[in-house]
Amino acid sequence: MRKLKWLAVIPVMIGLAACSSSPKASSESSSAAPAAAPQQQLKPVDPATVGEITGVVKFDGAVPHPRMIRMGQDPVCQKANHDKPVYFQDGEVNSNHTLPYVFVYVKKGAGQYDWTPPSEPVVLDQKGCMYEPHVMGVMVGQQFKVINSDPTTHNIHPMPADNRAWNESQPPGAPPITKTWARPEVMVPVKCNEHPWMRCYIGVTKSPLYAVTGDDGTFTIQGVPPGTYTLGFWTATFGTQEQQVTVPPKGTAKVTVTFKAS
């Protein structure tokens, strides 16, 4: 009989032990939770110390043969360009063996500064059944405005990987389409579903430290705080490159980059 009494007491003792240990386990688990990472304190840019980055993007190798665009499917486009041939801009090489349409931007080193998007929008036009400009930049949060200067309907279809995609038509005389970009992305290709030859590229950055090379292959990035940076060079046809550069206070850093034929 005494043995049966002890058997009845054992489960009660086990239950009491389990209950008494649960607060300790809860305390240990709560104390082990990781603390939130402190936010990075961004620095203001001192205008009195900023410099600039200038350079040229060269091309080495056989110049690709330009490909002519045929716009016969839309009489409006054909008429708008009847006086001159129009060529695809991807793969274009300047007469001095430099590259146009190269997107040059500070890829690393600018994240420590507090950059405010400009109040004025970046404008993409549809003119002569081509996107103008062919390559452009815009800051995260800055207004991006699309207008249609042609007497025909166009379609704007960005195809981002890290931002929200959209696809909208814009008839002649329609109001501008205004958007903003939420995340940096280099580059966002844009096409027109109405005119398959129309194509452009948008570089979305967190800072205003970017430029696009012109018909002489040169570029200038102004307002650069002194320091060491990694520059990114993007082309639609010949790939990408990186180069490190150091900007002295109120000085100029010069760089030269060469892309080779594919």
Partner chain sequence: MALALAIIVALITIVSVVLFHVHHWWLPENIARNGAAFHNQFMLTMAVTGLFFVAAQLSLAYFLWRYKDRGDARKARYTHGNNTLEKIWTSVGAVLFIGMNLLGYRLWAQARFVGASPGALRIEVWAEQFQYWFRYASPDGSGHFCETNVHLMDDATGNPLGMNLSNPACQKNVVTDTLGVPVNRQVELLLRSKDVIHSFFVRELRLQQDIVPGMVIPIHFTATKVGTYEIVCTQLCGLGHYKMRAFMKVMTEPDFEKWLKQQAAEQ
Given for the second form:
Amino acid sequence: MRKLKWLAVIPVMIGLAACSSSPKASSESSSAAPAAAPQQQLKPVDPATVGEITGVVKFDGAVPHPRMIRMGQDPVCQKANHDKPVYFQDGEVNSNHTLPYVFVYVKKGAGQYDWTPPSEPVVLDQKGCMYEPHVMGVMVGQQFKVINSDPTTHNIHPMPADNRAWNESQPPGAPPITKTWARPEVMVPVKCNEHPWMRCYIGVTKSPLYAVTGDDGTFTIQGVPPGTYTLGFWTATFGTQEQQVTVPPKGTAKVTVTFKAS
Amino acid sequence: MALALAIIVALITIVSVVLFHVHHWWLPENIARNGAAFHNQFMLTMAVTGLFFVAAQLSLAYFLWRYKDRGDARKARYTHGNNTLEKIWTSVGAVLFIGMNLLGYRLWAQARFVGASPGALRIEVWAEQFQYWFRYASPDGSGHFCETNVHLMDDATGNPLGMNLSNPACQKNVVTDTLGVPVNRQVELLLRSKDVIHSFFVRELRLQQDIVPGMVIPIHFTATKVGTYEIVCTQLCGLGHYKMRAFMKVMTEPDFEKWLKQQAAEQ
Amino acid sequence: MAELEAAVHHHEAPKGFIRRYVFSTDHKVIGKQYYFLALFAVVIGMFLSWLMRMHLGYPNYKIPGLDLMSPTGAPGNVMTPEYYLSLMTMHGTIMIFFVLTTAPQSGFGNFFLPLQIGAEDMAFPRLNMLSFWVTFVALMVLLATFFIADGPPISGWTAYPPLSSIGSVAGPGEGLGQTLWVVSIALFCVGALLSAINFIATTLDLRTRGMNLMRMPLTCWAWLVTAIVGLLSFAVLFAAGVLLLLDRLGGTSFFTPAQLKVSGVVLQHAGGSPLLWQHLFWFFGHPEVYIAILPGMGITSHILSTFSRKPVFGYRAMVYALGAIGILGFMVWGHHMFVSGMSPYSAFYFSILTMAIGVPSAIKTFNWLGTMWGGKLRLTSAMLFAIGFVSMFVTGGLSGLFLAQPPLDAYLHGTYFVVAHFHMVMGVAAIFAMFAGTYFWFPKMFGRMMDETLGKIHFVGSFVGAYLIFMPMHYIGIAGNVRRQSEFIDNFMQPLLPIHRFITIAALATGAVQLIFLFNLFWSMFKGKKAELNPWEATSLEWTTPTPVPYDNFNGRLPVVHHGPYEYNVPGAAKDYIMQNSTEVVAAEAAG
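For comparison with the form predicted on its own, provide the form predicted together with the partner chain.
What follows is the entire complex, opening with the chain shown before.
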């Protein structure tokens, strides 16, 4: 008899074990986990000595043929763009043969400084069934806010390798979704499961030393402490590059990189 | 109580039948060549079931009122049944139900047992969460569907089907988000899915078929009326299921050719 | 012949509270436990349907407090499409498994099968306890999905792979939520299998002297056939569940084909067949429909006869029809798959057999009408719900004749016509049978009477309400309204929105009527009029033993049966009914 009673208890325990694994997973993800514990004493940045890095990302080769996005699946999206054609942003080349949407960031050399994320969030907007901006940076631990300006439901599905993936929908009228990222990762692709063409990229870095090239291919990273760094250049279509750069105290380092057609 | 209930049952029966009969909410218009046969079978079934429905419900209502215990001396009939009656309604039911079913078989055989005719226009339908794509071999009907590669599939760069764009056969293929078809010409669709089970349903064609990953399912139809019709997904495919749809544009032959050339130019 | 009672040992109830009321082996306690488990589940299931109906009728209405249920599923009280699907999945799973499968069979069956066949308990009392507690755990595991970050699964109660087999990449809820769902269903299968073995053994082996098979009340026949159907079908679902779990967690590919690209990820599966799951699932799933409805048919036959004061019309035909439905029920699963990509030729076979299963269903309907015909109807609440069952079963069953024809199904499949069909035939009809059973057996289960006036109000509200909810779904289904959509975004569906509003209001009102039932149930339990020994003047054995029923049912002296189950108004008898264990000899009985 007693034996049988225990048999009945076994499934209860299985059930409890299955339930208890979930809160663990969520608590790990929801807490804004600080960057890995400091190995050495971190130095504060001296604002009196900082300089900047500016540069341009050029493109060499035949300009790829821009491909139009077919939004017929969701008429709300077509209407939001006034039925004008919208083109894919990955692989886009500026008219002056430079590249937009290049994520430029300090890959090595800034680890000894104490970077605290700013209190204002980085905002990702969904507008005309496109992400705005297409490429963006955010610091580890910084607030990352997603808003929906479209009269249609969007879904935000980041697919990181090192951070926790999430997949949440945002109907029109729903409040902003606010998240943080626990670990540096370049880049986290984000897709919308409602609109397959939508994609943006998030560069999660430990420092605020990053920039994204604009429609003239230029970028500027400000507030760089003097020193020698490895800069990383990331593009969605044309691969990545690295370059050494030395920033003098209060000075400007100029960089030019060139991507070739793939 | 018994009278009131009998009236309620009868009223529900009558109102239900009337609402079926007025066709206020009814099948959308038919544009399929075999739509008339569908309609006949539908109406035959409606008549048979309607007869049973009215007979059964009204008997219930009548019995409720007629045989209610009124406290009088009447005794209930003592019977354990009647084998002749059992045999009658068993055989009538069997003949009616199975016979009605057999009558509908021509329709099913034409649609599913027989393949598309050789002159049919072949179009590939690709479904994914939560979008349809339609692939035509070329703007002029020549060529073939080039191979697709799952690793090249990328919706966010405009290559949802994973075609090798340096392959000349792929360059001829036209991929659209609207299903354009010529009127009065048979169309064969090859249904394929990239991820989960979807479905292809055009109400006006009375045509529904699941799209199963790992399978290529052929279906065929002939649309007989120019216009724009909705294609909806009827198989639960994930969070965006409610908005998974596309449009089917039925055009005259010249319009269709012009439309397909324009689609080719836009890509 | 003169022997009135068969002597057996008398057993006392265990003394401890836990052994007596919690981990009890007493079939009566277990029957009540199942009943209350189903009652708890049906309240949740109905609540979920309210939320869905609110969203369908009033898509922009923000349901206050919804974000407390799920902050990500309803941010700012706006229901997301995936949360709608989660609610739908949970509604279906809870209703079908934990309500329709548990209450009519395991609930009433446990309590009344041993009483009606004159047994002391079920054949395997400890197995019985185990099957209840496994079912209880299954429900807890299922409900746990509401409290995990991932949320409940979104793949519906049918859980078609690949959506259900590839993990969280398929969408919210498809991670841990879907895994828990499969675990819950597998556990439920275990409980149902144990219960089925118990029912079969009890019915075959523990019938008291004189209770031959053809003297069993039709309820017992229904429970027996249901148990056999359950034994054969839940075993298959269990196997399918294990395979699905392996696909999800073990990297196998039973149901998952190669080269899937989901959310931009190429999956590492090879060669599975999504249709294999559908075959296994519906091989269970269609018999499951009969598992839900057969006990209801038994209860309805029993109650119609009792309150018509007339023998069941065509008792043997009823038994054969139950058996035919049970057997044919295993041969028609493909009618759920006419448009699934299965061979169109097999659709032919499945379609014919499906039409054939309409025949025993029609026989039952005719016999119910025949039972009422020429009777002396006592319109108690139980009787009204039994009549309501017949009405709903006819309405719901007839729409099946459309869906059983492949060319018509190729239009109606996936529309609200199907929703209307199965809700009426297996949802509302089965629940009406449960209500009928509750009003009928409450005096035996709780020793008091339920309030008849409230019961009649409850019936009228539920009967009219059910038609108002589900009849319009036929019309919008014919108009092409696709099911499982959380919103109707296209212009085509906009004209149908007023009907959805109507259905929503009807659903809320009909739901509110159920509060009358809940009140009546709990109020009568404590304040109801004390029940007499045989308040309905019924014939079966449960009315021969005192209430509350002794621990060993018949105080150690089993009754001996001399009559068939439905001897009402036998000419020449002393009263208008002859109890099964009565020794009265009436000439007309043998002749009739």
